[in-house]
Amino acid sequence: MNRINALKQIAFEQKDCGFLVFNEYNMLYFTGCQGLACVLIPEKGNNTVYVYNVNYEQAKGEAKGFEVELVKRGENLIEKIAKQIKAFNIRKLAVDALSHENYRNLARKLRGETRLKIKGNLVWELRKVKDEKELELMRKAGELTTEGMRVAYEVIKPGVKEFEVAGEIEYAMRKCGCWGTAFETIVASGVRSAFPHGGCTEKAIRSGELVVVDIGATYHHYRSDMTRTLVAGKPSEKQKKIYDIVRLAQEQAYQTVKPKAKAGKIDAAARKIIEDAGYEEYFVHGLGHGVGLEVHEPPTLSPESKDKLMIGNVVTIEPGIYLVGFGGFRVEDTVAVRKGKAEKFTNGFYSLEAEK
């Protein structure tokens, strides 16, 4: 319940307050349970999860420390919540995320007796700083992801299809304890490797082609993210030259990851390497993003970012160069901000050549 108490400290400015959670990952963060309809956190009174019949028994077993309220067939969820808000005498209610229609319906049910505000950023302030338990789970997710990448280096060879590589990767991660993929596996070869989100198709990998492999494992709901670029066969001099630029940019950025570092400056550290090499226009995305229960979370590492890193942030460092018609290069690791040197949750396999 420490997370609940932390939310109350930043969300409840005075008495008679409450917080209503609708975002599925925020509900998972507070309750450890999936499949909920919403969560009501009052200043005084029992914290309550609302759940439909299909997930009712699971919620009773997993949502420890919460009252579990069944939303029966035919019942109106918003109306049910409004009655509980009135019963708790909540005068100020913050909501993390709510559709326009449901916002209007809830406001109408409360009839002006409760002041309603959308305050989704409050939960992000908590979620973006991971505690040691979360870091432990993410470290394991990183290990599982690294195992998947090891298999990628083993199976990529001329004639193998992209989806076959993806299948071997995902199978290997699952066998080692992965709960699922953190996102759709990317195995993009040849000219398709120049598409940052190239996906995975039935295309057969050809000798000498670049292959961008972007994978992630989920472990106890927490995720990891890792990308490597390799060649099926012997790399050309141009391929080796550009790869070395991206690899240097990633290492330079990684060395700047520390508490209080400005996210924009970390991005700039990588971007300068690529710019000095003459490929600035081909680095078409930000350097990285936060990771946790979702694969894209705050903080953001980009030229426009105003974020500052804090101990407990987990971010990706993923510079890239994408040459349409030739191929793409990206090297990515999931990195935790620590008191001393940053910690890589994914590591190894910094080679352009697949195993022969």
The other form holds:
Number of protein chains: 2
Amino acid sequence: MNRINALKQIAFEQKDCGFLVFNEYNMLYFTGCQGLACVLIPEKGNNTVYVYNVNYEQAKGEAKGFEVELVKRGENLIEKIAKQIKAFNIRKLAVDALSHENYRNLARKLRGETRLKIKGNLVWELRKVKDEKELELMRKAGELTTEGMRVAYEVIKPGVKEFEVAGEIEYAMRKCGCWGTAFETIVASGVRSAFPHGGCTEKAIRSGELVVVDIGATYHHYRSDMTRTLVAGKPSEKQKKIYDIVRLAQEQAYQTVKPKAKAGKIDAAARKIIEDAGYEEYFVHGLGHGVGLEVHEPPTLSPESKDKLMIGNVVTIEPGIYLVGFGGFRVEDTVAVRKGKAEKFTNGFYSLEAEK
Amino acid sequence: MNRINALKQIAFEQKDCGFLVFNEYNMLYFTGCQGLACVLIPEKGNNTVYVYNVNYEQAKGEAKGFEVELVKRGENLIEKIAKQIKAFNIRKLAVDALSHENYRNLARKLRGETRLKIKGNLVWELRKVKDEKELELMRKAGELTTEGMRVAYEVIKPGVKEFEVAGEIEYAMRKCGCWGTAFETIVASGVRSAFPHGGCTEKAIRSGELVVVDIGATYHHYRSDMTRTLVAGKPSEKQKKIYDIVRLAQEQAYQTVKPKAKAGKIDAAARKIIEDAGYEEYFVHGLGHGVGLEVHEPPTLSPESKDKLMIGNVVTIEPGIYLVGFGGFRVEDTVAVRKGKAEKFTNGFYSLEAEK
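Can you give me the structure for the form predicted together with another copy of the chain, which would complement the form predicted alone we have just seen?
All chains and molecules follow, beginning with the one already shown.
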């Protein structure tokens, strides 16, 4: 309910306002409940979740503090909401996200009596600042992810297949209580390690090849994100040299993470080191992104970002160098912005060499 | 390229047409490539994929037969596309899906020179009919899923935790070459089995409790979906009785799956059996849904559905009975509509009792 009140404070400037939530993660954030059709938050009146029959009983049990409205077979959801909007006498309705078709449909049903505006950013203002309870779950998600990485270092050997490594990592995270993976596990070896989203295939890892392992555990809906780059067998001098640049870039950027830091400056701290080493054009993405209920959230850490870090932000720090035909390097941790020093939720395993 | 040609045939009624693809699965379907920003298919001119720097090199290697356009740092994607639409002299542009904001943005940039229409259903017309290559991948995804279910029957015992069961299932599927899970694994025991989307928690399974196991493997991007209901220990008479109703409903519905069958009639075949047994109000969802690159696709099998089955459709058949406070029952297979008899991609393990 605190979250709803916070939303009302930033969303409702005057009377007769309402907020309609369609995004599934926003609904989860406000209600703690999955599988809803939408959530209506009026300035005055009961906060209401709309849910189809399939998830009705679960919502009744879990969406505490909300009216639970069943959307019956054959009932039109948009029509049903429009009726309630009129009943609540809402004149200004903000919506977090809508497809063009649903927007047009809802606008038509409201017949100009209610003004409709898309205001997705408002919910992000709330979601990007995690409270202590959220940070606790994300810390645990980070621990589970780190455990997965420990296993990656243990099992990566010449001859092992990429998907076998993924299987061992995910199994280890599950055994420690993980709820699932935060995104599709990446174990990309050889030339495919040069693709930041190289996936995970049937390919066997060969001795001396670079392997980019990018993994994340989910815990109570909260996610984590961690990447390490390692070599099965003995790394070459060139591999070591480039790895050290990426590792240094990551560490330097991490040192600049603090409240009020400009996201663009944190990106620049890493980019400068890669630039000085002559690899600037091979760092083909931003330095990082927020993490939370989703794996990609605000704030964004990139050269173009206008974001400023705030206490309670959780972001990734993940510089990379990708050489097509040779291989890729990325080192990533999930990091929380705290009052003093930033806190790493994922940590350790910074060696380029897999266990021998 | 066959898929692009098929789209052109159904989408372009006259000259000067174009199709813009934003949905990630539609892009994957047409290009075989992930991580794209959008795909532009003009009536005349080169089919073009737009991609940000992070996935540019991968797209160049994998999006065969397409122009690959880099969206540079700071470049506006919508603006860039609008320019190309003008260059191609496209007067009628269909789009598969757009948020309201992007629609308005694009429409503004096109300044009325190009007519814009949302036509998401056109791509579904193609995607819902799987070719032999797709069916082969889905058959394999089904085999992997069935292997996961075999393990579920093996490991579910009193005292085992839900997430431990999920871990063993996913590990077994991965070891056989699965690319990942098709959706969040459900292992819902006891009263939570009565929630169709009951998830998977830290709860230990108790003797005599119902356990709904709903799992899916992904193989080369194609998904599968399978549910079984079992009891750790000895099932009660009531459990056996209700289980038999659900199992019979599933089998009867499966028998009606054939080309040109009405989706509503297949749903009715299952619903009738549950109705006759007096449990109609506890079957709280439709009978099934299409499966493919996504886990929920057309056609829809429900009382309201106007769909008709076609050769190459792949659908789930999953009747259920959910008794709040007692527990839930669901039996589900992924089934392909073939020329003769329907083919089950998931199969076996129809016993209510876990291995002893």
